[in-house]
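Below sits a lone chain in structure tokens, taken as the form predicted alone.
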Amino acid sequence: MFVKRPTVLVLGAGYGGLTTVVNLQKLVGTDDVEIILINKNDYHYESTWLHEAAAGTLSPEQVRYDVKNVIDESKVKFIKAEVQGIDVKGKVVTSTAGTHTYDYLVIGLGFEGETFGIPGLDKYALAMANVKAARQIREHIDYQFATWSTEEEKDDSRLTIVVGGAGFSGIELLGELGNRVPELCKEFDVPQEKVRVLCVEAAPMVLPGFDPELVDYAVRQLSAKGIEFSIGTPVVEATPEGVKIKKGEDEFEFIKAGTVIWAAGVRGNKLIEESGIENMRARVKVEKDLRAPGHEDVFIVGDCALLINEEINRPYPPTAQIAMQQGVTIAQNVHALIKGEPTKEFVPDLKGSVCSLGDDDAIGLVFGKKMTGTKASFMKKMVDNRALYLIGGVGLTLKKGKFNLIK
């Protein structure tokens, strides 16, 4: 008698989906389970390394790596493909390869930039959204110091740059910057005293909910770098030419900047609105093994889900450190539903977290131990290259990893 194999169908190749299919493939036969893994590009990309790539210290191509080099081919399908759609009722997906059914879903399709309505900010600043949007950035910074450099009359905007957000990502990016600015200044004749680097955020402080100390250090930091900060300054406006923030009640500025970077938010992605599943700015309140609120068969991982912590009562933030311990759990709980066990609860290790400063200096709080400096950026090193390797062992980390390790 022919029993149908269970279809485990993977949406997206982030941390949190690649890190699912690499764990399920080594719990299951290849006779037991059918995989698959539908992903837009056939790479995956380090999202956390994309400010380093934007910035243009790490190359573009060193950020990412190619997804079959990290599946078993003989247990996963791979199909590269754009998801179209959703529909948890029907269990079926579509993509732009066609139609997909499945016996358990997982749902881990990333973040997209949140703009808060801001006028122009979808069409005039850039984000960090891909791989291909960081070499965006770092292509359009150097067509802005090449192009002053030609000009006749040079317009000083051009060599403005405004980082929207003082959270990890913006102070990431800034940092990548302090470091760039000096080797872009030397490579086409403009001097420094003419580039401003300035970081702008709405909310009251840099690095909201980091130690006070560590943020403090950042910021003495990259002011001796030359990045300025304005904070508690909401950016209204982007247009062509810069910038609108807000000052006071009734009081505007604006910033005629050549480059704009936004970062500043992220949401789950905006086909969860669309799927019929319960959700908050397309990110889903997972239930406690991290299956999607009423659905039995449908698992949501990474930047798509809302996970509380209980303690203080506010959602763990959307990192790789997570993502990627969701997938582990994820695929424990899929292969525990196909034997017909129970699936087990998802509790975080979180071993701290650290926010770099350039390629030399960085800020972490590691196992309740606060570090600063070359010590920490040592630490982030470790961080990026235990990425790899969870996922694609020694070779790949070899491969990937960053070994220049303290300068």
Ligand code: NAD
Second form
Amino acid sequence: MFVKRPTVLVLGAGYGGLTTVVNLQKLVGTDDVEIILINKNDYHYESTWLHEAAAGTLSPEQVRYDVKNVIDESKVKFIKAEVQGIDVKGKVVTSTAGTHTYDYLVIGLGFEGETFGIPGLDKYALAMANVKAARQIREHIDYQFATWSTEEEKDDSRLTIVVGGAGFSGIELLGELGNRVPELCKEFDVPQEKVRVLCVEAAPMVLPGFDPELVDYAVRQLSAKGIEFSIGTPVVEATPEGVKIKKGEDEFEFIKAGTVIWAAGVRGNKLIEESGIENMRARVKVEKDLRAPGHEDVFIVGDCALLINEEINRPYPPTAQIAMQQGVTIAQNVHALIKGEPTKEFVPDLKGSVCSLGDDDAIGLVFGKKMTGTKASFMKKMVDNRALYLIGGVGLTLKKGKFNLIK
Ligand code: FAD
Ligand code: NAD
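Please move on to the form predicted together with ligand NAD, as the form predicted alone is already shown.
Below is the entire complex, every chain and molecule, led by the chain shown above.
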């Protein structure tokens, strides 16, 4: 009797989706399971390097690689298409390539920028949402510098860059901009004192919740590179001319800026909100085995998953570190279900956090140990290389890795 092999449909070739696929393809035989991976582009991009592509310190090409480089095409069918709808009741996904049914679904469609409904941000601010958006930021900044230098009546606000949010993304971007601005000034004949890079943060501190000593170090180092901070002053509006910030009860200031980059938080992919799965800001509070509550055949991986740290009763921050670990567990759990075995609980193994301050500096808290400067920067590049290695092995690491380890 012919028995149809089960179909595992994976949406998104980010850290979570791709880790699921490369691990699942190792667990199954060629004819056991049909694995289908759908992604918007035929490449994966390192979201964790988007600040470098945005600032122009790394080329967009270096940040991405072909999905086909890391999948086993004898076991995985790759479809380049944009997912348009997920119907978990009808067990069907629609995309620009048609409709797709599944026995097991893994949703790994990643993050979108959170604008909290602040007027004008969607329209007038740029965001490091993906590699194309990062390239657009780089080109926008180049354009502002180029235009300033050819203008007869110079508008210096063209040379003002506002970064909204001093979380990890904002700080890493500022680190890159701190190194890039002197290069831009040289390239476009701009006196550096005309350039202003300002970070606006709503909370009373930079990197809220992170180790204060490391935060002090970061602020000192970035300030030395000319970065300004406006702390405790939320952005309340963006216009084509710049941003309005709140400085006190009834006190506001308008900052005229040629470039506004929004890096003030993330949410899950909006398709989650229309999928019929219960969610909060497009993130699904997953079961212990990473399945969506009430949907035995649907797993959620990465930034679309909301995972509670029960020790502090707060969600784990959405990171590539966790997305990749979840991918490994999901591959094992899907395999277990196919074999009729029980699934296992996902237990994150957090090794720490390292925040770059440009290519030559960083801060980090790794295995509980604080580190700064060259040591932390070395560690950050090792973390970046490790992600490449875990998905694509030695070949990919040699091709795309960071080997200027000490600066
Ligand atoms: P993503 O990596 O966002 O991948 C989602 C994939 O889905 C993409 O390939 C996308 O093209 C695809 N997709 C989206 N929508 C569709 C659609 N409709 N149809 C088809 N395909 C679609 N985390 C760390 O742990 N360490 C770091 O150092 C770090 N640095 C960061 C720096 C920056 C600037 C940013 C923005 C984030 C950083 N993060 C870091 C967080 C990390 O990048 C995310 O947590 C991680 O990317 C989440 O992985 P994911 O697989 O859920 O989604
Ligand atoms: P985040 O939520 O960590 O930080 C956003 C910041 O924006 C916060 O400090 C918040 O107070 C501020 N903010 C919110 N509203 C604002 C407003 N109206 N005006 C001004 N500031 C405002 O978001 P993120 O930095 O984008 O990071 C997203 C996720 O990616 C996090 O989980 C982070 O840990 C992870 N990440 C990790 C690394 C790393 O490990 N090196 C790097 C980047 C991002």
